[in-house]
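Single chain ahead, written as structure tokens, the form predicted on its own.
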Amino acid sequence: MPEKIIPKKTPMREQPPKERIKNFNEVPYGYSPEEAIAEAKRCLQCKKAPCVAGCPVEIDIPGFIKFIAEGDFKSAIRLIKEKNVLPAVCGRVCPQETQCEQVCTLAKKYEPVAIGRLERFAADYEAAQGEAPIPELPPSTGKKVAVIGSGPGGLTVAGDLIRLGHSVTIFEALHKPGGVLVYGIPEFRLPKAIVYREVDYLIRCGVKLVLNFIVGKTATIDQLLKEFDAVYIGTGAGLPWFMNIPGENLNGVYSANEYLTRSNLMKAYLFPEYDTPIARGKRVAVVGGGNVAMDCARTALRLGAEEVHIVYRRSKQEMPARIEEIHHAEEEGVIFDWLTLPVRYIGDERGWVKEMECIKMQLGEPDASGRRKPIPIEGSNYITPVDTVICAIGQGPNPLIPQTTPDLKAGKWGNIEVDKATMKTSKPKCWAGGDVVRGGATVILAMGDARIAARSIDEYLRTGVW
């Protein structure tokens, strides 16, 4: 236990807001070894360790933090990697504040230990030493697993199963691996080199990767099952939702999915080095209140927008985005239009959006989500000029796999139905997890589902009992 409890987290240095809105470089710089040791020493090393129960992938948090406090950074990352194949990713984008850090014993009176920052530090320290060592792998079981999707869930399943001696092949529809980590999350929040480094580690462990392979088109699940003993579906939620209001088909109105994919995966932000066209609006409205909306708004600023508005129908208190993301957006000059709902987009004579009609809202009683329901205020409509609108109200799973797999049960929104204890689907030898089951959720929850599925797949491959 620390001799004297330091009430606040060790601050992490970051790019000043006025500088960072002109570039796509990562915003926080990460801890130095001295800062990491100082922060690790705040940990109380609790015997019960509530933080471990708060982690969807069950990392030994006090264990790795103790190693950092002692300056043994190599042992820290080795311990993390026993449970998490993507530590540099999770250290950056995992919502620790509502998971491990929320239940940290220190948080009862003070700021919790900065668990996410310490995980990031350990992963970045290892990367700075050169290529990460490969763990000793067991003899092959001769069993083959197909993993559909190379997002965080697919990568986790692959990492767990390869370490159990099974052969794993990942099938990815896009031309780059990483799923939402590369098409959805901007460079300034998660540099793509980090994702590719984590993927490369798995390939060096023996995972095979097949790109440009669309399951449901290139081959169906039934065809894959002729060659593989088990299939894991981790295809995410890439189908954008719209509000179905007038004017949504105007030029200049985008889904968050398209906007971010153009910028992140197809490198539109590096134009003209990459020839991907993207809207560089001067007055941009982003509709929604989650992390995706923050990513769109902050990207628009960096692409040269003069004014960026987040249009959200509830208040700041109900916003689902991470506190850190809202804080960064505010620092960078994003304007928040709370309790506001677009009802119509208005175009010019060439079919481009030029204005947006909104209505003001007030909060009523809590709805099914537990948040107070927004109710329109009659007669409060107003029109505001815009030249780009990005709709970031959520997304659902692509229907292609359920449509081409008749005995795979899906709900009315297209989410694949599973047994939560095992992640088994209705189809024998098929498991699923992450956003394709949950709808748009978080990286770490997809990884937690993947861990449950990997255990179940391993048990099935060893016993033959479904």
The other form holds:
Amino acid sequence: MPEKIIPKKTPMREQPPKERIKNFNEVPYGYSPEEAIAEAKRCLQCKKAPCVAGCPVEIDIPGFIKFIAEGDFKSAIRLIKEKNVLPAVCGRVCPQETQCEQVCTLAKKYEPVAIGRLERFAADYEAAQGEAPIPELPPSTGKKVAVIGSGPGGLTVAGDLIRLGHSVTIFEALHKPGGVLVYGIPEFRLPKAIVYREVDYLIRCGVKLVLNFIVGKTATIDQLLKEFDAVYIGTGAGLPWFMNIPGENLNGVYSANEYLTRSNLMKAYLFPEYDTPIARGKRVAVVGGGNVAMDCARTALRLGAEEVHIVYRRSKQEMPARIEEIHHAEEEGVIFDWLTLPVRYIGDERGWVKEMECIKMQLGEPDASGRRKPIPIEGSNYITPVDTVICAIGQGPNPLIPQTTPDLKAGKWGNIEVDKATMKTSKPKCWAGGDVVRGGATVILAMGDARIAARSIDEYLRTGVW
Amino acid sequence: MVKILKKELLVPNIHFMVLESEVIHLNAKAGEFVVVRPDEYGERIPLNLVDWDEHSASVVFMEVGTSTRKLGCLKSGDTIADLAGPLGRPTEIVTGKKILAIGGCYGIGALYPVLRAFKESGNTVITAIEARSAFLLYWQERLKKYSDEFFEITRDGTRGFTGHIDKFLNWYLLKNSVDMVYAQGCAYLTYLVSQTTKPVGIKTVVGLNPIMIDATGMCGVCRVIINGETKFACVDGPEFDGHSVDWANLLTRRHIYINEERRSLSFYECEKYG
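Give me the form predicted together with the partner chain now, not the form predicted on its own.
Every component of the complex follows; first up is the chain already shown.
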């Protein structure tokens, strides 16, 4: 128990907004050992820790925080890694405020313990000591598992199964591993070197990684099953949605996936050193209110935009983005147009978007999502100049595997259907999890699904019972 | 890294490249494409798959921007960073039809596996390849092997029929009937073919070549308008009914990065040659 309760989190130093919008370097610097120890000492070490239940992968949170408070950082990271193979990633991108930190006992009266920042600290501390040691692995079971997709879910399944003695091969469609962690989340929020470090750790543990292999096209799941005993499908949300309004195919109108993939995976922010270009708009509108929209808006600023608007049809309260992301975007000067819906894009004579027409909205009764439904205000239309539009309204699951695997049951939106207790699909020997099952969700939920699937896969491989 | 088993300049600016691959052949079909990336800095370039066997996958490409210029500078025995595929939907291979197949530019190479598949499925295949001048035509012998009739078209009249593809089509279709026209090549060629066959109502399938990045349906940059509906060329195509394509939109979208491409190329050439 701390001697005296400190009501607020130990602040984390970060790049000042005016400076950081000129670079792609990470925004928060992370805790120093002294700051981490001070923050860790705020933890009440609850016997019945609600934070653990709030964590989709059930990290022993009070346990690792206690180690940090004692200055035993190595034991802290070892304990985290028992449950989470990607702590440096989760410490940065998990929505802790709606998970572990939301249910923190301190949060009833004060600010919760900064669990995410402490997780990040422990992971970064380990990385700074050089290559992470490889855990002792059990003898090989002789069973082979194919993991499709090297995003957070795929990496988690691989990490869990390799430590249980199974042989694991990850198949990745793109030329870099990491999935959404690499193509989707920008460098300033999650440095790619961190992702590659985690992937490298798995490879050193014996996981095989095959890049440029598109399951569904290069080989089908049925072809894989001739060689592998089990398959995990973690192919993510790979189909961008558009609004189907006039002018969406004008030049300068992007899907969030395209905009972020150009910048993050293809490094278009370093053009012309890298060959892939990206529009460097001066007046940018980002449509949508999630984390992806925030990432696009903040990327646009760093690419030199003079004015970036988030155009969202509901109000700030209903925004699905993390508070921290909204806060960072606001600090950096992103303008929020609440209760606003684009209705068409207007092009110039060369086919480039030059204006967008929007309509103002008001909130009505709660809809199926529990949020108040936005209703257009008749006659409130207005036209505003833009030279780049990024559509960040969500995405569906990638269709390549469902299309080429007819006996895999998929829902109306193409989501693969699973048994939630085991993540088993309708096809024997096939498991699935993450966004290909859920639609657009989070990194940690994909990892939670992966953990459940890994347990079930291990049981199947040991017993042979489907 | 992927080894270049063979690299050959077919005609000025157009190259043939055989890449080492143990997996592309597993499911490869005519009409599909692959993505290559020359080096760590390069773009992901979609290229038609022109041939394959158990150990290789071949492409024909034209030097246009920096990344294809980089590919063009490589030689047999060198390596490229990445090769992925096959991608896209294969050509629908009909049977027992009379098909006029047209290729121009890099599309002459792209035509090869499709002619082979058409011929092997019992179709009558009339092949026409076109270029500005005779020295830009290639692979005549290779294509003739799967053609019942074979035409060469040059705009300057240095070989075969003189004129552009529309003139040839008008001439040929005046005295011959075909069930279907199939065309591979630059957007202007496939546009012109589609425009010419539309009034006479001949089914026309064209391979489109919009800008792509991931080429697996994820980014949506390759969207094309087909019959008023947005489709992704990488997963719904790249072949579509030429009479349903919104050509103005396709041609405009292909030029999104024309200024950046110029800048990139001059940057690359300064870096390389000083």
